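Below, in structure tokens: the form predicted alone, a single chain.
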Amino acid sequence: MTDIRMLLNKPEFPRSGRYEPDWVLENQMGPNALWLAEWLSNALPLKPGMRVLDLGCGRSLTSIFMAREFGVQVWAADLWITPDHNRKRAEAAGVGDLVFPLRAEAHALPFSNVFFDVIVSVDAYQYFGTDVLYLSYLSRFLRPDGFVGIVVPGLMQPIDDIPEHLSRPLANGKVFWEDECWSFKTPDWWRKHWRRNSTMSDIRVDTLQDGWRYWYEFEKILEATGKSVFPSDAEGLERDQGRYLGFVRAIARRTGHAGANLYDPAIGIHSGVDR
């Protein structure tokens, strides 16, 4: 285990290392997500008592991040894993008082507007968030000035075909690149997609500097520890060395009002236009 420790323990995020292996490998479901948390929550003001969505929180390990580092209350949102076991793991850890575990589907969001301080996504936002309403949407359950954060795998440059070598079959017997893969979106697509949007500003979009790299490391330390949830992505990774595969961080402030919800005209009516 102490070598699976050192592994874990990057100098990049000093703070992902300080959690136990065995919880980390446990709980996962992809990409090593407290690395990605940690990048991500390197660029938000996170202050102590502010309240933040933590959307596609999968089996909460970035919302016990946050809580734990940061001293804010999460609310940790995911479709398919149940609140029960997020619960008890936000207990487990010390912070139960601090993340609230609840089911929730990306467009219908059980909240009041201007509730949060802070929204953020870990390698979820891309199986929703590339609809041109979803960010309008999204904003109205943020104070004015609130922030949204993003990291999600991501296109180095743009593609019009699949790559060779992302659509062979791996040694496997898996393909790397399958349709959900047409969610990753490059750096300057997500810039323009959220620049459309009236309701946010001071957007800042980059890539995680060998990003691909940290993720194949990952997914080889789940293979040698046998804690793979899905078949290994390693081969397709080291095939590729981050010419097309990397992660993407995105990051905007609220500073206009968001209008009408899109997604169900209804609540915009009845509720009004938030302030």
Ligand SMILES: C[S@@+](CC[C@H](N)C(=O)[O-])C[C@H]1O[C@@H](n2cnc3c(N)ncnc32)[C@H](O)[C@@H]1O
Given for the second form:
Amino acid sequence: MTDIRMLLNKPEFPRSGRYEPDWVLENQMGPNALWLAEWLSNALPLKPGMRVLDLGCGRSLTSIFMAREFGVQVWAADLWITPDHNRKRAEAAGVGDLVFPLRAEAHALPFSNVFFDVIVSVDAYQYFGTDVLYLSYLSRFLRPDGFVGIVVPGLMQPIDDIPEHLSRPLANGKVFWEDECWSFKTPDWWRKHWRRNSTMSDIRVDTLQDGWRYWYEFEKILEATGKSVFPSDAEGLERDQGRYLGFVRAIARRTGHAGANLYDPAIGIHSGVDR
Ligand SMILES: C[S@@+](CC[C@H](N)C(=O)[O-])C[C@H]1O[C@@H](n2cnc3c(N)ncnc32)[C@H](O)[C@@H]1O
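Could you give the coordinates for the form predicted together with the named molecule, as opposed to the form predicted alone above?
To see the whole picture, the full complex is given below, headed by that same chain.
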């Protein structure tokens, strides 16, 4: 495990390197969530006591990381992972009083308006946030001047068709490109997508330098330890060398008024449409 600890401990992510390798690997649901959360948190003004929503938190590694590192309170919301297990993980990590797990669907969030100082999402926003209506909906839960920050797997250049090296089967039989990869977008795409929203300003979008390499290295660690639940994507990432694959970070500040909540099933009644 000493070698694995060294592999997970990167000088560019000093906070992440302090977490137990077994804990990181056994609770992972994709490319190392702690490295991505640390990169995201470097761009956010996280202060003790702030209210943070971690949307699509999975097994809540990122929620626990933010609570421990910054003393923020985190509402750890996820669809697929039960909150009971996330509560036990948070308690075991010593932040049971700062992390509040719940099951929630991203279009029906059970919070009051302007509740959060910051909303974060790591490797999850691509599943629901490519809808042009979504950021407007989400922004209602942020206080004025609050921030939303996401990290998603993304494309480093636009594509019309699937690159051949990503559709050719890997030696393990897997094909890298699955339909869900169409939710990977370029930084430019995310910038334009978020700029269409009048509730948010100060939009900053960038990419993680050599992001593909972190993703590749984490896949190799999972291969070496046998901890992955899925066949490895390492060969696809190695073929790609970051030409297309990597990570995109987007940050924005809430400055405008929220519009109508178009995901609210009661909207028809409120608006008189259903009378
Ligand atoms: C790849 S996992 C990443 C989990 C975690 N953020 C991490 O990095 O370890 C994506 C997560 O997004 C969540 N998710 C997907 N669609 C969702 C939705 N509509 N509402 C809430 N969560 C969603 C899933 O439950 C899943 O845990």
